[in-house]
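As structure tokens, one chain now follows by itself in the form predicted on its own.
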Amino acid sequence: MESVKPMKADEKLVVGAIRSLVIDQINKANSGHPGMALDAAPAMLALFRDHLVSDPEHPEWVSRDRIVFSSGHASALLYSMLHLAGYGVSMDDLKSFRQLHSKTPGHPEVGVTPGVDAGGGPLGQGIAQGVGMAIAERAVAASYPDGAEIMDHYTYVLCGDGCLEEGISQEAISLAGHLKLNKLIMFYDENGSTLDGPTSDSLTEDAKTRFLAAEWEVIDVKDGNSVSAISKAIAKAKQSTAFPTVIIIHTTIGYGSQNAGSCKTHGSPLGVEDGQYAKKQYGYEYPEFTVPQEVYDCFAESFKARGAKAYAAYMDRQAAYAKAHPEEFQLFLDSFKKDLGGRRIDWSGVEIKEKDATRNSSGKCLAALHAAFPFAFGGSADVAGSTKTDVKGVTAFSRANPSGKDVRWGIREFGMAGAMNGILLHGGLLAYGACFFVFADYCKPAIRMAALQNLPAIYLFTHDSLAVGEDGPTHQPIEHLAMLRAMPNVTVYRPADMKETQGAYDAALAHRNGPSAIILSRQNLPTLEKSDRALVEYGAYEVYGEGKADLEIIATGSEVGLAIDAAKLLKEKSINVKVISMPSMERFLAQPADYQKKVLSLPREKRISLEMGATFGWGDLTAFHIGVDRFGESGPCNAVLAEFGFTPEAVAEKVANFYAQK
């Protein structure tokens, strides 16, 4: 890089205004993280003033540049930038920082603050979301003839030492380099400090070598206060045609504070006295929450003018594209709609076998999904053959084949789920990801972020129970259904056969305000006589029963057929049992009370749950539970199931004993 030049007078004023707004927000709230927000201000000025292409008048413009604060605790900086840049963030909003129901929450939240492209969430996840956005930009552009006319932008990510210490960061960084996502540019704010002390206490690796090894371009900016040096670094990064770029910016945490360079500035307000001291260092002599017109003019004449011009040019290109490629353009529009343009899967040609594993059923459903939705996009964490995501005719997405729709995520479950969030935040693709159910543990923090951000991610989790058999307790998911059901805004589907698997896909596509998890068996299951694709939408329905019932068994997935077999044995003992298939507890509980009473007609005291998982969560629905509240065993599938009492005879005996006590 060129030698560092002093900050210009106008830059000093603007950076001073940004930093002062950060101080004022945090001091007024008496809560927040000034450290990074202060030291990264010059980088954000360089980005917004000179490079970022977005339009505050059209904040949802699909081809705008994206910016992700992976270090979401620096939110006061983002809100300051959005306010100055002309988004719908008022000075009163800044004064309400971290207050209940404000537009300026403690960490950025999608849908709450205009101009926020992603909720960074816990450290590291923003990096994965940024990678997902860069993947989406490339995949969408490559999906259409002359696609760069309607999709062409950069993705910027701000991260710090904490983000890079989180394990998900390496999953995402490695994948981005492998895919050569050259339109991904990351700012690494290297301020030498974490919450507990200097980074040297916990981190001594060479960050530059780490990124080079992962196939990234690396640009070093020695003086984090040099707006011009940072701007030149961004310009150089945008010239890369082969690799993503990280700009390592060496800064001083809490710049200007009496405690600058110390972890003391990381997560505590500066206070009035130190805040005034810092403002003097910036040469900023205005009252609290006061910004001179020259600062607003700086952004109006640069960022806002550039964005308005770019948006107008884009709309002209879009109109021309619509004339040249009308069918493709309609598909493009549908791909960004919440209802996917009203498209639905055609099930008429999908084979239903007498007996099959629901993971195999899901594979056939995926083929139908891709036929109905050319913008379907997903894959597995290196288990495509087992999760059946290797759909015939769907090519792999790669740096050589960006139009492919099958993502080879590698053994990166957390990275996969985090990047899926970025893909869905970006829009234009229907995203799904698959792995074994036990690895939902690795995905869980990203699933939670999908739920928080109302993202319609579809997770395909196979190998769903004790029936994994020989792989043993480490791979037999026991508590995972309860874990996912406990998470707000996540809908879990555990289908019993092909018809219910189809219904789970239909329901997941119909309810797109949050993620759906479809839980699938490895072992073959019978196709049930009374299973019904259309009734999965309602969460539960009767699949077996004649006359007045003595008891009701509520079962899910592979246990529905088992419950029917047990009910037939109990009938021989003059115990009449109704079997309820409950593919989705969440969907059932969302139904009106009269429907719930129609399905569960007996009182709770006469209901039994049957599920090869933890019984936690069934207490409100049933009085007796047949489940698994300890870890499994290693052995052949049938032997393990017999050991845990999941045979028709054993289930019938337990139900009969329960009935005898009534």
Given for the second form:
Protein chains: 2
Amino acid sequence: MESVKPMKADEKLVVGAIRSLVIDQINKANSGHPGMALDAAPAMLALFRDHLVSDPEHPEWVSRDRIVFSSGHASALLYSMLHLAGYGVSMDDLKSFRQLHSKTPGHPEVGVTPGVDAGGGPLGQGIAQGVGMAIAERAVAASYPDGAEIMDHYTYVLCGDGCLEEGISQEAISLAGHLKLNKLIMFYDENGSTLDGPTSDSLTEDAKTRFLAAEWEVIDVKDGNSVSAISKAIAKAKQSTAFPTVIIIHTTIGYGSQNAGSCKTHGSPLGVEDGQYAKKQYGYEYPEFTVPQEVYDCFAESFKARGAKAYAAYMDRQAAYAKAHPEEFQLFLDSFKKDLGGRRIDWSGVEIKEKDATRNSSGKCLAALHAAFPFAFGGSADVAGSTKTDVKGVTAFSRANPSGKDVRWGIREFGMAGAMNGILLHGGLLAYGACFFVFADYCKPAIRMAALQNLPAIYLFTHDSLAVGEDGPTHQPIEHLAMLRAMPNVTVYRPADMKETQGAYDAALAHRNGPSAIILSRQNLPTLEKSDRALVEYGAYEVYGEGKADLEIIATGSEVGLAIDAAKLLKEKSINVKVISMPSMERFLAQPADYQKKVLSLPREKRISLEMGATFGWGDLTAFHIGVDRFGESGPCNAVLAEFGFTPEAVAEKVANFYAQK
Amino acid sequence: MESVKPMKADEKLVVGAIRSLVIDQINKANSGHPGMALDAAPAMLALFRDHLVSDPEHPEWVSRDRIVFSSGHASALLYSMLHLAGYGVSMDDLKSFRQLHSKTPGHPEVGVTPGVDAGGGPLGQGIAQGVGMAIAERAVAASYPDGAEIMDHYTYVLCGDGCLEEGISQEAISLAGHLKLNKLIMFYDENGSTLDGPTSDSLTEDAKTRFLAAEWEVIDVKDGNSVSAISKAIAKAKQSTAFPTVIIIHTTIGYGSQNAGSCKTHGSPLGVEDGQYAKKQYGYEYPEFTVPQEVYDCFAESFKARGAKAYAAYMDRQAAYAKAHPEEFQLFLDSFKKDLGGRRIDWSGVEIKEKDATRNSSGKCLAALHAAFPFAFGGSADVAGSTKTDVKGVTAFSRANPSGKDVRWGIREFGMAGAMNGILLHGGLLAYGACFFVFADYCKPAIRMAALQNLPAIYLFTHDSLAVGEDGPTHQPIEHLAMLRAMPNVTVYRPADMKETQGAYDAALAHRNGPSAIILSRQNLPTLEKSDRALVEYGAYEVYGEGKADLEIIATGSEVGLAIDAAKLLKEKSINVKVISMPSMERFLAQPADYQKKVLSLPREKRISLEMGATFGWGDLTAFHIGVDRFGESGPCNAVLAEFGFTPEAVAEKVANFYAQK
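Starting from the form predicted on its own above, please write out the structure of the form predicted in complex with another copy of the chain.
Entire complex below, previous chain first.
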């Protein structure tokens, strides 16, 4: 245990101040969740006062300890801590809790509040984010000679029953135990209540045994109000060399309130009267939003002093490191930059075959990515062979091989996508993850958190259509392109061949303010004559046609070649069709109007979409859609495609009929 | 343990026949997953021969034992069993494995293959479906006096590592333990391999301890080839009176193959040579797709005889029950019918307030639903108070109160939606489930399985827009309407007031070939003068306007009243706007063209959509969209709405500008 500095203020006063600020924020906003925010205050004091290593003067310091509020609804507690600990969160900010454009929104948001390391709200995902951060800490440290000199910290997660009932928690816990992430320390605030009632209404499992099964250390703290007991538990957890640790802290929800112990305190403000009652229980006798100097001093003398000292020591080590390992240090710096130091993939040696599945093309792109970016880091949810993430020479990341860059996520798509968010919040790695496209469904809630947090996750979703064939409707994506396109700040790429696949990788690396999903075929596709890597960036361009067109077909991915074949058949019928490849609808819609008009020269009434997926969402661009608005069927690929009309002949006939009606 | 009849054929021959049929199916299709399908054959023989109570002559018998292949990729094993056991699966069907329109698709599909109780494929969901079935068995039995006379069976689930790594498994396992579903028996085929390699690459947790933590009985079978050991384990599991049971069966993936024990057998056909090698290991000396009569006799004398006897006994009990409890029996019969016996909700006593949140309206509708349907059964994922599923007089379903109809799902949205599928596959209950709309993301993979299996799940998704307010962007749905609308066979309803909420309930009860999602507001909405319960069924209708319209606004839910207010402002500017309420886009698009033209009389160029969500997907209907294509913000509801332009003035201005450009 680290030595605890003597304090001017006693613990009771400091805990009272934290809790009173929680009450005041929520009461003023008349909105918020006091329950856990009140009961978990002693744990946060133990963490901040005695252990957390972070410097409020440098909240972006890459080697700081990370803290994730997986229970994001306890945000008022986090803001109270950040205020008292000296981050850029003022008393006025606390008074603006949950107000528009404040630094103190309803749930923690990265980039809005200094000191917030992770967004929270959707339960369970914070645990996966914490696991991702702990993975990143180890992977980054192991990537460089003497890497622990420049990357060495703990990751702390606060969660409750809600997070642990969500399935993603098990994926994350199981993975953390498997990887033996010993620098991950989780607080399980066991306060005995969910929103609807006592936890026992819906949960009877033995948490301790569950964690032991996943190979975690478990420390039980019986008295959730004992700052020293919690502090001792943290000290012990930090000593773990082989296992992540969960500290189960038994608390009383809404501690101090007249309704303490009841779910009534979970999601409703205490109100003035009960707030005053609670403050009396805490022995806290100051007016609203008032904190005596001794409380600030407590944090200044413990947390702030420790952080400033640690930061200075780190900067010294870093300077020495820069001298000893100049090249590696530059790489390390680049890995944390938004533009990745301006690095780009070198495509010159990458073979372009006459035909290939774009999943295979993607596998080759990944090899080129790893060659260009030593800090590329990713893998798949147990479909490496199918999604082609098993890049030659890239070894598996494991406890025994922490410098490995291939993550074996297991059959945990949601956990993978959630942990990728943690990796990207942490920084220092270029993260990608792969699974079958239909299982983008499992990832979706985490993709949303990536988009919301502006994280440049790269998803490789293969097996992208009915052409999956025999595996049938459960494995044939239909609505998934629409699902991703409808989401703000996600860019979807569906390349038609190797050249466009390379272009999709380039574009994903160029646009790093949100996630990119690259959608790839299982089946072989021809390399197109006029496809163009450089034009993927613009979202759409002409790949077939000459002279004045009667119609325009917009196609994506595997259907671009099909559209060209159909257009050739239609030419024999004297219908002149131009084919537009649209690898990215989002990128195209982001272009200036004149570019859009150049590519789509005919009016909407003469435009047709061709895509082996839901037609939903094409209406702004095209008047006639050829797609799939029902579930698929099990059968060999070509039989299924014929059944659903994805042959040159069937497409040509539909287009000709549409043209005849014009 | 049930007495095992003496067999003409010995076990070795029967197991060899099962495994050989697996090999032959997959080899002929040149597609499929032999791994677990081979190694789990002894377990399935133990189950079918000695325990499973089902009658192939009456595969829809409501009180039969259920069996769920959560590992749906082991479908070839299931089809082999169904063929040998006498279901309507012929040898020719096995020869058509994975072919278009066959009875033997790549993954099990309900309604396609007699004897298939549940669809499978997306890993983990089968466990939740099994839990749902076990819940349904208990709930139905408890709903009637002496209900065990007409509903009494076990539910069996087969799963592997993949299912158990998926997070939904934990939600389902935790819930099953909490509810003490003692008639749920799960086989965990522990074959030591996933698709990518040995299970130990991604999983080190102790399964036994994990299940014990969740209060399951655990039985370990060391020799996965010992039919008698597995049979004894099942017999023991059936004796459990207080806990669900998992039987962990240690097997060798791809048993018999030259690659047995390796992930190579997971997803690739053995091929002819290795297939012959394997059959030699089994001592099975018959040509392809050939089974000696003794094997059929084995099933006829055990499984079929037991099933026929049990079915006959059941029909006798049922006849007696019908005499003793005629009214209850009629209700029981109705509960299993697609049309629910023609029952309808009586709305006559339901108050319509001047204004109310549609979530409150929904709560009153639920009360009326329970009054009309004694077998209505549902609840929420720990947001009963917020989603208004806490219906007065409806008690919580629990071990102690199995006739309760309010399910406390806990914070397990995906598990809830997955278990609802199991409940609906089982039959006998009208299932609904509720959570905040943004967490439809967590449910999405299970909603897809509902849609694919034509299950009439009713989802109540409240807190449906930016108007959630303070909870901020993580809790404000944006793309979720588009996500659900893009999915085949899902019908989305977004009612504007109490009358339309009632209409949505009526429509959901009328269209029971797929799931319905009813999307509800957190905030109060005015009851509209011309809103009409009966017209919800048609998807859209005029709610405001007179004379010749200059423009048409199509609005949904909370934006219908807003559209009317904006139209009134526009009238002052001499712009005559008609307002169409569109509670269901899907229902509207299902109407005949003349109805559609009657409602939307202006051309697309003069139509505007107004919906507080992604504009993606409106392009087929409207040329100008007023919506939200970025993430929301935390703040009081009205401040957020003003920020995003959802006020009568801001909407009127946008519409006027659009009109001026025409």
